[in-house]
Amino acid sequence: MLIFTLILSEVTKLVEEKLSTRVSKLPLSVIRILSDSVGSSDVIKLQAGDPDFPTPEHVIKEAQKAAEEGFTHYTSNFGIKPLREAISQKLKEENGLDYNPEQICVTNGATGALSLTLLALLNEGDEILLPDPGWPNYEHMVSVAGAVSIRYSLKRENGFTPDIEEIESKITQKTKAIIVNTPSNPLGAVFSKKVLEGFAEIAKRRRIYLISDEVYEKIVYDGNEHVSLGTVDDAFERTITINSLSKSYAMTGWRVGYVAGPKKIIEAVASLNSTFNACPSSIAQRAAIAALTGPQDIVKQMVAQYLKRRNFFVASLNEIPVVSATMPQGAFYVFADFSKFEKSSEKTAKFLLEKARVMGVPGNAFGPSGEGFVRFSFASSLEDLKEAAERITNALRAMSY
């Protein structure tokens, strides 16, 4: 599968379409890519951050009961306020933050919620720092809302936690804001109360933004605790909270997002939201309350069988001798550093995909930091777990590692 190829194929339908140069300068999605080029065949998907689980029935059936009740109207841009006012609870009791429901924004996904927020601070020209490696889509909606992205490193020999003295040298009168993702994605990393009380005391001396993306907050292994970047001192006035039900919940296709955070940048996120997607699906809604607010037993259940996935893949992995992962502290995935097989990620990503039939993302995707490593997702049974290690062995060990 030439992967790359797709990847060109794509960027030049654009450029013969003559469409927007916003859109003619978009970075293209590898993961989106990945993700529909394969299809049923036999390959072992590990690129996508999809939980395996089904949504847990309570919610589904509250789905229903919207539905026959007619619940399947135009809401609020804001979202409806029962949801919302579950989410202000959520956050207060889980979080530590105090968001009233007039400060929260209901969004389809935490997509919609990041992508609108940026659309409501981003000038064009303004710079936003952001996570290298972090997740592309950061890089891609900065791109849209025609500011500049900077990004500030997370390395392995410092537990990919960030520097932040780096972030400081980064920041300039342009700066606009600071996307801050923990637990991370690519990188598993949980970054501790002291991380953040350093990103807080740049924002308030800098007066710039910080923007969290907090969806995986839930997926933490080991005793590391999820601290909400807008309870350390002097961080909430400026603070922008991002979460989502996809993740924790496996709720990925309901596409259930929510933005807290001063209330005049609520509103424009829900004139935005009103402008873009008229409102967040009714059903969906309705199905967000029941998973916020009955049964979270399930919730410790899934993360349980993370752990143990997490554990295996990353114990076999690191059996290859010339591959080492770090174990990562939350969320669900491991990002392998293959630099002493192939310097390139996404030729070693090519070649796990011919020769052993299994799919991961290239680091490389990431950010320029992320070069050398593969990202895969442990959202996947224990059984697709088992034979990717397998086959990646096999397929390394011919190369006569």
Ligand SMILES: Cc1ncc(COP(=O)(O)O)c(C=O)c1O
Second form
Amino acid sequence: MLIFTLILSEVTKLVEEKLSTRVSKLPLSVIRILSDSVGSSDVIKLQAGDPDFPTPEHVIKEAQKAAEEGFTHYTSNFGIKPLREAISQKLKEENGLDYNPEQICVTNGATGALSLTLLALLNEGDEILLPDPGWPNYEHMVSVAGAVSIRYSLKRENGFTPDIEEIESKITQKTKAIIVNTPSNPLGAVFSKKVLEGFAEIAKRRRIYLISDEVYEKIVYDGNEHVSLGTVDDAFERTITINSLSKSYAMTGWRVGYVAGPKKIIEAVASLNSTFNACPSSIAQRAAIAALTGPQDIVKQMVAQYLKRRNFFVASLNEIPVVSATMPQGAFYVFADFSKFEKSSEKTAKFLLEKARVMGVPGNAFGPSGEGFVRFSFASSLEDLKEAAERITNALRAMSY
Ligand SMILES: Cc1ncc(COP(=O)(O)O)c(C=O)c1O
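To complete the pair, please output the form predicted together with the named molecule; the form predicted alone was given just before.
Below, the chain from earlier opens the complete complex, with every other chain and molecule after it.
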């Protein structure tokens, strides 16, 4: 047994030594570390951004039909034409964006869209501006592309909206693009047209691209409206629009997303899609057409549920004296400030996991400005959220706050 263990550790060492620096720079998942540290049995998991609703039935039926018809082979690396046509129409009608099907590439989720777009744009040493806090994968993708992430802050005291002057001050000769994410993960902020005009103006003057991640576009509350960055002033020419069916249609596992933008960039993305993925899943693409062209009331029903859960959960957190949370205007996350209880977000997340058996994500996983916060997803049942709120309250009360 000892010999076996020794051999295994030698093999592990060898593999680690042979890994590319690109891969070894990737951080370990904080969520993984946390869940490994305690058993997962009675834990209420509010860490993932995955809708708890089933994929709509007509979407599943279309996938079944596609498989039965033998639509089970490679497709174009841009994605199938009827899907690109459906996306083009959706972008025109819902977003006011005039992309023709040749300006659209279907990818493995928005994750695929973003990673291939970044690979298509970034050279070694290029700089790109990212939100802080922001979705952690942006930074990892930039690092794999050999480029440098520069953070712009989204502060709670500013309603989690950007300071355009700060952004301007961070742009250098090496800056290639700015990533803009509204509605935002993890903050739930929805940027107004005026804020987006600020991004558009800088991008034009400094001749850089805007990468607009709009995956939560349909999940907005309280009469807020999602504005697509590409519609603002004359930003269209330099905007690359990223979207996905994952969140809107509870289709995270189907892996369908897309990128729309200038034709040359889309051709480069399709070529990378061919290199790394061949094409998106044929069956899932057919299902995506059904989702985009079928009844949309399903989306509204899901958003109505998220709204109820948001109102309950955020109010419950705010009843705890040491916790304070801004009401999210979009997406399905609440970014709660626990700094009066404990400055380290990792310590807080660990405490909540061990003592309340509730799993959230430490705020610093989203960037340095997230220190002191914990992100919870309310894409979980109201029952789970009620139980979680009670457990968090009791665990903190036991510490006499
Ligand atoms: C801001 C943001 N962008 C993109 C994605 C990726 O979504 P998908 O690859 O499932 O389309 C996520 C997923 O959590 C996200 O939060």
